[in-house]
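Given next, in structure tokens, is a single chain: the form predicted on its own.
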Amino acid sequence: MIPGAFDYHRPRTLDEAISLLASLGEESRVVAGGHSLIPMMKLRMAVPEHLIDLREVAELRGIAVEGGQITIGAMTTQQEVIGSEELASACPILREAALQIADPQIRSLGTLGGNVANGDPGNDMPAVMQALDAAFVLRGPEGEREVVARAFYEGPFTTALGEGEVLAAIRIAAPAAGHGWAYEKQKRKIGDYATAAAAVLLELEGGTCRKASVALTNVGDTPLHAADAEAALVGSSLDAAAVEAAAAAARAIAEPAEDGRGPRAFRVHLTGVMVARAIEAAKRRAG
């Protein structure tokens, strides 16, 4: 289908973009890579009167790793995430997850900010950000504020972004040296949304898990932070019983839709499988 008519704006600064949002009102939308919004416009599920393209806003790009703090501009592409050796060294789960998003053409334009900001429960990076306990930097008419990823998602395509606000950057405390990580994703074909996926980060000390983070993709209305699964792992040797307890805790919070990716019971079962695989992969990499 063909999108409805709209006026196109291409600001060069973040302040200009925020000013446009304020002046044009609720009928305006920002666009990053466009891979979520444009298809919705073609289906007339979104009919903005004004489209504000952030591609020329240079201050929204870039990756910085300084003093244990990672800052990634919202307009940084998935390909730039994959290509950064500094980022891969500090936080390798980001590269692993980015490589499982869509295909190279989409990753060359699709942005990290676009993936996390629109509230699509099928996107991969929101769960990764919850596992990393990342914070999102939001800029709007009232200034700047931070919202943690675990509190950002309120429902399908509904987030804590306020009126006139733009996601400017993502901030992450770099995981401890020697941590283990994994993003395990089952999908119908290359480039598809996950049938179920799990992000896991582990820290071990003397063979015992002292810290664990677990989050789930596309098995609920939002990405899911699996706190009970984490609790099942902490203090354990990550033996079979602990892994199964974590998988069971993840299955308990999974409420996937019954759709072309499979019946609900299958997707709940698969959630546990992805969590177990991610734990085992993270355990192998730890240390």
Second form
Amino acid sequence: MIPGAFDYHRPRTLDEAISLLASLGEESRVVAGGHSLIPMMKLRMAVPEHLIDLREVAELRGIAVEGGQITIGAMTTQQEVIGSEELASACPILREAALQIADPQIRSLGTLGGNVANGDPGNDMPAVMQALDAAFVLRGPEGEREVVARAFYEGPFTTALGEGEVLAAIRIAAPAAGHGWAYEKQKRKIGDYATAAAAVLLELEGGTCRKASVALTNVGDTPLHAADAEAALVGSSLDAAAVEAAAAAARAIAEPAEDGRGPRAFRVHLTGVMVARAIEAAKRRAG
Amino acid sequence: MNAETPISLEQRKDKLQGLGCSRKRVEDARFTQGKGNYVDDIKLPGMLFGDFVRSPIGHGRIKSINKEAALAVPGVKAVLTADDLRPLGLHWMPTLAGDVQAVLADEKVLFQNQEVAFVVAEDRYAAADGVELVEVEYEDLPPLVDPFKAMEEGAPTLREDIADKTEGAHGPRRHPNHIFTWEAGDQAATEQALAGAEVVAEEMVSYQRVHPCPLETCGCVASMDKINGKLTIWGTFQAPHAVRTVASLITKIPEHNIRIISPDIGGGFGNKVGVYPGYICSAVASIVLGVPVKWIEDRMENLSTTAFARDYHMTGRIAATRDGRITGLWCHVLADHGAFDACADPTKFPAGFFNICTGSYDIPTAYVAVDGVYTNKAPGGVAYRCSFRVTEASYFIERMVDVLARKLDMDPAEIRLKNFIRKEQFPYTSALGWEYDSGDYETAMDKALKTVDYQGLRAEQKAAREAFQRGETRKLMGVGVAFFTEIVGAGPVKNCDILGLGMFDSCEIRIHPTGSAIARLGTISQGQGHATTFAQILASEIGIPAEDITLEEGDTDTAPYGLGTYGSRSTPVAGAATAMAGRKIRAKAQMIAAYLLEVHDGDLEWEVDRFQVKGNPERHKTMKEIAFAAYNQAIPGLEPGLEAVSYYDPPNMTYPFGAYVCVVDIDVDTGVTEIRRFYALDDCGTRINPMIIEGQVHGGLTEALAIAMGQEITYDEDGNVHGGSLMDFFLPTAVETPTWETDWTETPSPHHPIGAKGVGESPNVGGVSAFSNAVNDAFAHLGLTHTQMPHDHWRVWQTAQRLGLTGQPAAAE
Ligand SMILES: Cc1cc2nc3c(=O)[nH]c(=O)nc-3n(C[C@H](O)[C@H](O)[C@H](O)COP(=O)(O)OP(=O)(O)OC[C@H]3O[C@@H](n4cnc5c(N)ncnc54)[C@H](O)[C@@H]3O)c2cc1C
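What I would like now is the form predicted together with the partner chain, since the data block earlier showed the form predicted on its own; can you produce it?
Whole complex next, starting from this chain.
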């Protein structure tokens, strides 16, 4: 549990961080809250030679909600997400999901950007971002580009983030007023990643589901956007048959690893249960 | 000096803070302020750090070890391998169980993460870098991780070093992977009882491999002083004196030249009883390099190498009459000891006190046989917060009684009440040979059942099952009843020793001239609060306020010899020594008082804090006055001073008991078990400090919850260990821990000087069965008799699915 040797850098601006990344090359990594990266370094699963700490890059912080557009700086901590009343009213699933990450100590250092950039299928925020159809703002030596969350994740710890790029912010179109939301996560204990979890957003119109978003955590190599589950809901009254069809569609794409959280069959089953429960909760909340 | 303001008898008693008082823990001031002094806080000039190269595979032959690259790392001072230890005869070490264990793997590795080389460096970083660069070439051998396959013909021979030994430390070995067979009871009579029984219930009850997982891992600092030839080792030792003697025997360093110091210990739970390669390697490195060497385990090393617990696979048959009277108990245990037999048990008890497995019941005939086997797993087999193999035994009988109750369609509480050893039968000799000192089981059980409204719970459960049937709920309610009898306080030297060291304990008291005192014991607190409670015992015995008594343990240069703290033995053994030493002080004090008061010592009586003249209490001498006189007045016929030492060899073990009830609600769709209620009644004899008892019960129940509901260390077919980090190994937080309701009855031990029995481990012993019985009970109406621990989400879900409850077709594999 002792990391290898590394040099530590603390840039003040995003440009400085990006030019450090470029000049230090392949063996350099940015560190945000450190609560995924440092454990991996202690296990020597990650052995960066240079750590570029983003904590003093002020432009990476902050939450803005303007005209239905939410922008959250990558270095915003999970605790700040929970604490923001603006976010809680514009996009309440963020607080609900953030409260289910780890424990208060970790959330006070762990960042939203680190959580989504990390690429660990166990992270909770990636599926939430997929459900919200969020976009990630990436800055690199060549400038800025946006990649949507639904296209960002490629495999365990591999994402669309290019070498030399930094995740600057997350952009979310605020869900419609009156939408329903839920993040249902089953875990073994506080501080554990999901055995299975589901993020659901619903919009209802006269008792009929007009729009549905479903995404899954930790039941595949990446977060899973469950488009078929959404299709099973849209146009329905969210009756038992539709809910079960959505759960079945989610189960059909779940390919969880077999680990201490249980055998595959259990985690596939549980994926369906989480989806069904998230739909029920979101439906209750939809106005 | 008799001019103090008169205070009432009650006030005088209160001032002592003696037996029965919920005195605040004196240890907590430093612990809550982060001012404890643990082994990793020890920093000595020039100190180096050691770290292990560990085997990545479970079974294999070491073909070569190349240290060169590691030695080239700046700051790395040495790399030790078995070949370096061989000339000193320290490449192997004796285990507490009469086996030997490789200190550093000698030609073969036998479990994943086994110690292969020891890198010593200027700091931890250099050591870790060195570890990375030691190149070890292995030849894979087939790993054996299933104890049921260990004794098959053709099973790989694990221990080549003893392959042809047909006789082990505990008798004949039938197979190269066999360690011992240990039996108790009357086999023929038991088999006859089973054959002739009206009803026999049978079950295989496995207790999974778990780990004590104390907050602080194991570690030490070894420092060889080349000037005076003295080796000092600070370490996480639950038995410092035993470590000193064993260290002397192993290293041939004379015992007076070894000093073992246990500083503050952050929890032990059995993990810190054993002797580990890290201790030996640090000592050798310090001797060779002439500077202090520190070794501290990390969490993964702790969980995967030092001292697992359980891994007991118990097949039972229990015979009874049709109306529920138990007539016989038969048990065979397959005990997985891992690669070396490093169990921490008294020498004559290779299966610990497992033969307490007749539990709290008057079972006329019983037989138990235990076969220990080797596998490619880490060694250990410690008593994780229990006396030796007592949790296993208690879990076995408490599950078997429930299984029998199902078969007879009897209520689990009723069958227990029917079979209890009755109050008037004590002292009671069990069919497997123990003499239970005292008990009143029926009273305890009645109190428990009444408090939880047991009949009401059963009625509620019936209604809940009907609602489930009607599809109104997806939750099942379970009620677990468990009653346990522990056997603690090892133990009488006539049958209890560890490596030949008798299991007595000791206390030495010095009263200072001004009437305060210091007491030193052979035990060592790891969170139990000895400094608080032993001072209370003394306060009541010698009339000096507890707050005026310093308590010291853990330094072999100053403390009297004792066998340490584990198996709930401190209060039964060292606590008794403390009371007895106190009585010696009082006896001398009486003679001094008689002289001072100019009466015959027979004319004096003791009252709280003083000797007074019978019938004339105005004429008295307080202990404080007596202490002053003891040092400062020439008393004819008496030596000056006021000191005493007692070495206490207990006449018997003590037998704490208790009644636990657990109520759970199980979500059959998710496998989540919610603990709705947990009631624990403990009878630990005389209660020294009720607050500390409650704290011990809370902690023990939390560990029981952890074991029953989630803790598990497993090995896959390739010999890889799983569950070796806190990501997977279940340590409940406050969120997962329910509210504990505690209660008590008080049945003193007749043979202990103050009647105390010990309590630290009872809640773990009784708790695991209560949780497990509750989970099993939730499904009982569907025909379930037994389902395997831990009752984590997926296993509970699988049970529900097996019983046809999931409401969804099994998802495709
Ligand atoms: C005990 C424990 C339990 C946990 N439980 C959960 C849980 O239940 N759910 C959950 O979701 N998470 C959990 N986590 C992880 C935690 O939420 C982390 O904080 C989070 O995953 C990473 O955020 P961070 O700010 O700490 O990132 P870091 O650890 O600093 O970085 C993580 C990775 O992202 C990269 N990175 C970080 N920021 C950027 C950026 N702006 N641009 C580009 N790359 C970047 C880093 O280079 C690194 O590769 C847990 C962690 C611990 C230690």
